[in-house]
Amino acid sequence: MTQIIDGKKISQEIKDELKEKVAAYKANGKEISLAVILVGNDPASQVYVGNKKKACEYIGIKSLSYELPEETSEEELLKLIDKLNNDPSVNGILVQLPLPGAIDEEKVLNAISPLKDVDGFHPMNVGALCIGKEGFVSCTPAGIIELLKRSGVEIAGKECVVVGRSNIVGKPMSLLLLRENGTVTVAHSKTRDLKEVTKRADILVVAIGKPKFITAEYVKDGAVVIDVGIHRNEDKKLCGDVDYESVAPKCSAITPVPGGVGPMTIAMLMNNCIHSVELNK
């Protein structure tokens, strides 16, 4: 029998628990705060970031927001970085992707604290994950420790595949996985017998891009699989990089789409929140 692994109901643990967390550094005198900064007026983003402002507001977390128009120059966004890095007060920084094609995305993201950088984005945090020292973590992988551990799924000694090799997935994936001390294999778009790679895979976890791509021949008996990506098909509902109808009967645990991946997300930028009153100490 599949088990389905209900990232809803992992995520909500997980809020649960910080809310605690939070109430204990309130009683303390500590208010933890996360500013959002929003550009333009993309419909996704802004759904992404009305999704972390109710987080924020359930656990107990001062949520700032600064919508900001499509027009807003660089220089004007970077300044705002800067006077929320210099502000004692403001704990996390996280500017919602994608800018306006005007602005140097890189660059935006590079200008915010380390010690304030809750996407885990900045090449300090990713160096720091690289060679085992404290930092914060990509939000989508460090949520898919935490699906596997709270599901009862061992890593250490197993084999691993992650298919992408994305900044935001795919690499840190890779070393969080090793840091569990599970044996890890990159396989990306120019992986020759794919097939056969991700055959290998006790643990399979699949951020290709590409809907319904990973079908039941990719995989083997018995495997865990996590689904990372999210697509509408051509009825509008949403699916995910793994055709889920034939693959989910051969695994022995796998995520589904939507419910799975998606709502650690938003839990573990929470815990990032959190986590930077320590770093900041």
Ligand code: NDP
Contents of the next structure:
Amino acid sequence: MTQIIDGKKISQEIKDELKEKVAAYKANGKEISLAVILVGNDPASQVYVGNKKKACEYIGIKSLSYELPEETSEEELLKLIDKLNNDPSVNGILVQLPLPGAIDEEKVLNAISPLKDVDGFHPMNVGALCIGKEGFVSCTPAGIIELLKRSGVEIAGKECVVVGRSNIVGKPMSLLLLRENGTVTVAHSKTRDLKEVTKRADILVVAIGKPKFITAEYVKDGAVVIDVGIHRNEDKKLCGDVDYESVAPKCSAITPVPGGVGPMTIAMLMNNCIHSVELNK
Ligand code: NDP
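The structure above corresponds to the form predicted alone; please provide the structure of the form predicted in complex with the ligand.
To see the whole picture, the full complex is given below, headed by that same chain.
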């Protein structure tokens, strides 16, 4: 029978563990705080920021909210980041993406101190992951490793195929699977005969950004399938990059959408906030 990997339940377990850790810090007089910066009025971003603040509240992390108008200049934003970088009471800094067009996203992300970069997007943290040093790891791929481990899926020695090579999902995902001793292949839009590649996978991670792209013929019998994609289909229902109905009966384990990878991202963000206390010691 196919194991449905329950990201909602696992993320709740993680949040409860983190809540205890935060309480222990508080008992020692240490409050953990996350600065959340939102520029503009993008409704999806407002929802994401709201969810992050809610998670902070649940765990006991103080969230400092900076909601800036659409016309905020790059200079003003960089000034705020500099202030937060130098404020010892701030542990983590998060800038919600996307930023309004006039602001250079890369410049802004690179301005965040690598020691407070809880999204794990700063080149120093990406480099640290690459050479196996300590740092912040991008939340979605870090969450996928937790999902696999907590569902009893062994990674060491397995054929792992990651479809997608974005900086926030595909690339860090492949590095993390390698760190866990998987044999890793990264596929992308220029991969020849994608089916032949994905059918080799014991563990298949899909982060393409195309609804229901991966159907049963891409998947080996008994594979573990992790679906990172998130889309709203014609009936306003959420679906992933994997055609769940055709793929699920073939695999040993699969993440649903919603309720799979999605909830893990925020849980790992909270984990990174706590990790920032260790890194800043
Ligand atoms: P990007 O668009 O940045 O990257 C997509 C990747 O998929 C690229 O590397 C691209 O290849 C590859 N790709 C596109 N088409 C094909 C194809 N036909 N065959 C093989 N590879 C292909 O997306 P993200 O990585 O940011 O996100 C992927 C999905 O995950 C999206 O649906 C996004 O919404 C979702 N997501 C979900 C999160 C969560 O918390 N659940 C968090 C982040 C993302 P190439 O490089 O050659 O162009």
